[in-house]
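Read the single chain below, which is given as structure tokens and is the form predicted alone.
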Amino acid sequence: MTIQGFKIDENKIDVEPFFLPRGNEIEIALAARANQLPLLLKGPTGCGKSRFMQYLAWRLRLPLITVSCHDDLSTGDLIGRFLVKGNEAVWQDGPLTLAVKAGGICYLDEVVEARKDTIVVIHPLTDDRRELPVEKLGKIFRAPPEFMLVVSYNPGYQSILKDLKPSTRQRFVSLTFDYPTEEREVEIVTGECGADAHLSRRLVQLAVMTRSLKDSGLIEGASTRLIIQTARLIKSGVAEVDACRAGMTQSLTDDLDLLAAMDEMIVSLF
């Protein structure tokens, strides 16, 4: 189910989500849950944020709503507005309303993106208060114990213009995710798209190469998510190099220079 641009998983997950933990974070994860506390995570893009709400989501057998926050989201957007159907104004919850009505995960992808103004709007869902006042319907709903706010960013593309003020920062439990080690990120994607071990791994090098490029002017490099990509697209057929450059090399930048060097990277491994 979709409402207002925002991804719903109505039904808890029941299949399983591949997920290799890299340290003690689901451990972490089940306390802050247990004793009702918002959650935090830092990390590059495609590191395994988003996998890990998902494995959270199954493991606590809670519904997962995941909004992926820009520069327009609004506290209407979040909390739910009056909708013109007919001759009548019909009020539509948001997605925070949602997962707190339903006690479910309310997940704040990359929540920094998000007008400052937006985001006061969960401060009374961060403390001992747990709720969430709806001015435009005169009501305060109070979250269940089983409703988690969960909030990520990714630290590489903070600003001063964009980052979490400290008075929000300091309510949450905070995980930072990085890319694996080259034996444990060699592990997940083959465990992932079921690519036999050795092409993993000169997948993976190639990663591991372009991140070395950040110094060189590559915002970031690829990502866990843009290795299984590219490993995808090899088994489904595509010659390597081609799949290395479409799947991975050519989502980094449109810097010739930057292309140039990471095909040397490319044809050096494959």
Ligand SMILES: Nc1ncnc2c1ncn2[C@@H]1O[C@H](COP(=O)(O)OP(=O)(O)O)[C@@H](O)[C@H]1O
Contents of the next structure:
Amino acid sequence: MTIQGFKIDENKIDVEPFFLPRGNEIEIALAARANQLPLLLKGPTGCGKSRFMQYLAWRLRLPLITVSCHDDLSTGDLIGRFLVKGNEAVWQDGPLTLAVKAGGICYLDEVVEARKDTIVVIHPLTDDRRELPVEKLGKIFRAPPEFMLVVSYNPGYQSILKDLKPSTRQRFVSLTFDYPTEEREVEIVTGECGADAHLSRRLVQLAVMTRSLKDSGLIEGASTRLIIQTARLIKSGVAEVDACRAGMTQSLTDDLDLLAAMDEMIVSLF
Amino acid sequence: MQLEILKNRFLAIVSPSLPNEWEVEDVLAHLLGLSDGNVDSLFQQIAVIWPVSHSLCFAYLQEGAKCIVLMPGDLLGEWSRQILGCYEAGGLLAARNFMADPEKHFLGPLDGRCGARLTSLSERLQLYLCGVFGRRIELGVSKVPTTNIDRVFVPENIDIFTTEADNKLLYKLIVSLQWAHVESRVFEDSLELGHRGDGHVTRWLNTFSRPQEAKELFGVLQFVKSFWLLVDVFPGLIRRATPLCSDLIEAISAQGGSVSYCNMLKSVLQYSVTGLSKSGSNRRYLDDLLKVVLERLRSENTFKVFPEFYAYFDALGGTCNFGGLTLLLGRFDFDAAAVAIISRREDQKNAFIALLSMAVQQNMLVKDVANAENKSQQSDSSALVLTDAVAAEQEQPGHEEFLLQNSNAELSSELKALINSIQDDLGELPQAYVQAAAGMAGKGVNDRESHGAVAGFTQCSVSSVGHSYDEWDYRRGGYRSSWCTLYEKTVEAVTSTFVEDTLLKYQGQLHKIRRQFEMLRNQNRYARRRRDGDEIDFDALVDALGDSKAGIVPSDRLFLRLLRDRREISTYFLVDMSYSTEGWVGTALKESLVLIAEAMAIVGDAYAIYGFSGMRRSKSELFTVKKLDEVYGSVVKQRIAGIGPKEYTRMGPPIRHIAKKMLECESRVRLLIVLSDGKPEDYDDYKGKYAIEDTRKALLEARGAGIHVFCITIDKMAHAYLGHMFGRGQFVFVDSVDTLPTKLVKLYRSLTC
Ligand SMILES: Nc1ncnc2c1ncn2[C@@H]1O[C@H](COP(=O)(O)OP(=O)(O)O)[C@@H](O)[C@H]1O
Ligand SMILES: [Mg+2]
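Write the structure block of the form predicted together with the named molecule for the protein whose form predicted alone appears above.
Now the complete complex, all chains and molecules, led by this one.
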């Protein structure tokens, strides 16, 4: 078991995170926030969902508490539990309770990874009750207006077992994240790691090419995150072709034909 | 060595076979002049080849006698392995051809001196093409490379350069150039010439004084434009390929007395490829004005630049032999491309109209619901936004565009992508499209795929003879009610070794498959917080300790238990049994079923297998191979073996019928996997767009009812409409037999892990 001592102030973001919007996501998120509506972020991995949350938290001057979901996550992990200290039982708030009490943003990343029976605890927080019952304490916490619940998931993930139930899904305002346009992605890569625009453009081109292989057997094309990581390798002196292999294509698949084809793309570009 | 001794040694090796003695002598006579060492080496391989084929062995000895002097004896083992390979792939004739020229087929390739063959490259080249084009593009074969924008044609093999690596590089450059032609929009631009797809470009070229040269020169000019595009986009490719291009250009030769013409062409090409006028003597052909003309290619289309370019050559006259450069220049099939462009535009227009009108209709629906519920608070903000958008539209009936812009955020990503691609193509979204969609939306709603609309399935009547189903008619935007009748049958079981053979054939992969599916089974094997179990759940225990200290009754669920219960997925495989699957597709389908059955046995998931075919709307047929609760035993195995091509492919009724069946079964997660060649077609008017739209509708209905649907398409080439019919990201395309079975298994794994 992991015992996480959350200190809410440590989760405040002081410096403006670099975030380049795709469309009106900031506007919509602010409107959802003003109406106390929870948010659902959908999109492939590495396309800026987490970054967006950091930006939003900074913009709203709210602490951000991120929980990465996994299938062993229990309600106790979210809400809190009694721990034994010395000879006493001490209640320790879980991240969700903490965010509710302090009025922060609770971000459940990759929410479909959590078991469905765990996720139901968020339901009373997502409708107009906006409350969190904590059975063990015999208390119900009402969320202050600042509290905001955000979940994310990746619909491109093929597994049908990892899908959101309609009853959960329909409680959220949805924002779709997708790969940015080429121009924007170049701007993001340049802005993020200071790579020169020329290199960024080539790397983005490669990523875009890998994304076209989706119907040919590649589960997911290269994300913005992989582009940035590759750019960083190159900036540290790794040869371009090697960096593309190690930083991008090899991380996408083990399929030899796909890898060979992507290798052809790399040597065409560099 | 004496013939008698040779013969006895031979007979000893091949015994107990007793080959015809005079035949043996005939063959061995060829070996008489060889050294003892060479004979020994040759004889070593007899034991390997003889059991495979006696005639092959004789041929081997005969040819070997000639070849042995060309190659070191230790290569004979590899040589005979390759002979057997050829024999298995192409029979005796292929093996003979292989042996006839050891230099070309064996020794050359051994040290990388040989041509490149498409067959050995196609998979990779194909994927590369998809990446470059950003969409699925098929490779075809043609002597001179060309494209019709949906397919790229390249020669079957290339042996212009000595090394295989260079020839492969040339392949890559060729397909990249074909992409560049498409990307430069030369085909779209050609439509501006008027007269579309009926020799419009030829007619235009005929207006020049020397049409034959005009055609040639046009090819050269477009090559330059495309090459420059590649310089920008694929610098790595160009860096490697420029020396090859340069060599090919140097090899161009003048025909007849047209030396100046030829030299001028060469300098233009050389300048365009390397940026220099290579040999000093050619420099005078390339004056600065001509360079300026060429530079205009960077911003203008080839048709515009061409007349001025042509004028430079008109005075000279002549013709060249382009040699290997022909592969790079290719051939322009403007007519085929025009047809493809026009039909793509038509498709996009229809798809746009259908999608937009659907979106508008849904907005109306949402509005109704919202009104009925008196705008039930702000529980569903998206409904409100949509309602507003529709309201806006109704206040200003003439301004459909307003709706489009304002509700942009609510348009489906599919529609948005479509709008972008139409705008890219035509420069703007034609008003007529939007108006047509608005008109169609006005005609009323026929929406069965929205969530919860299960009614569509229950509506159909079940008579004792057949089940009747509605069919979607996209032209009228509505259903033809009780249009089709479906009958259930059972595949006849046949006794055969098909299943055993398949298992043997995929022995290697099966091992891996089994391991992977075991992992799937074990993935969630510990259930936490149980009342009893094999191990203590420490998380639970700590919680309980804390609770009891805090005065709360602690939970007694303190154990981890190993669970072997079934995963709650039931999967239906729906297999195309139409005559179009006859041949390799059908075999691959059946083999896949065998492998998936193996995998399912390991993971323990429930599954069913049905086949479908039929003829006309009055006779759709669904063939049971395995019912959900049937065990995979000898009967099912015999039914799989009994699957064979029947009649036509009307996909709607079987999908609707299976969906209905699936809704009846008790399972939390329902997965439908449709395996077909992606060509819905019946004997009657169930074809083309109609068939595609009905299939699409049937799948949408199933999805709307909460069934997960995934389609696997097996064919040599993917049609552009697959994404529309099956849903983007909801299908995979498989184009080779050997990969289908394992791909299916892999897919099932990734869908359910
Ligand atoms: N719109 C964006 N603006 C700035 N950076 C971005 C943007 N999108 C992606 N990135 C970069 O990509 C990386 C991965 O994004 P992240 O937010 O972690 O993805 P996700 O949470 O969607 O998996 C970020 O660390 C950031 O560097
Ligand atoms: Mg993330």
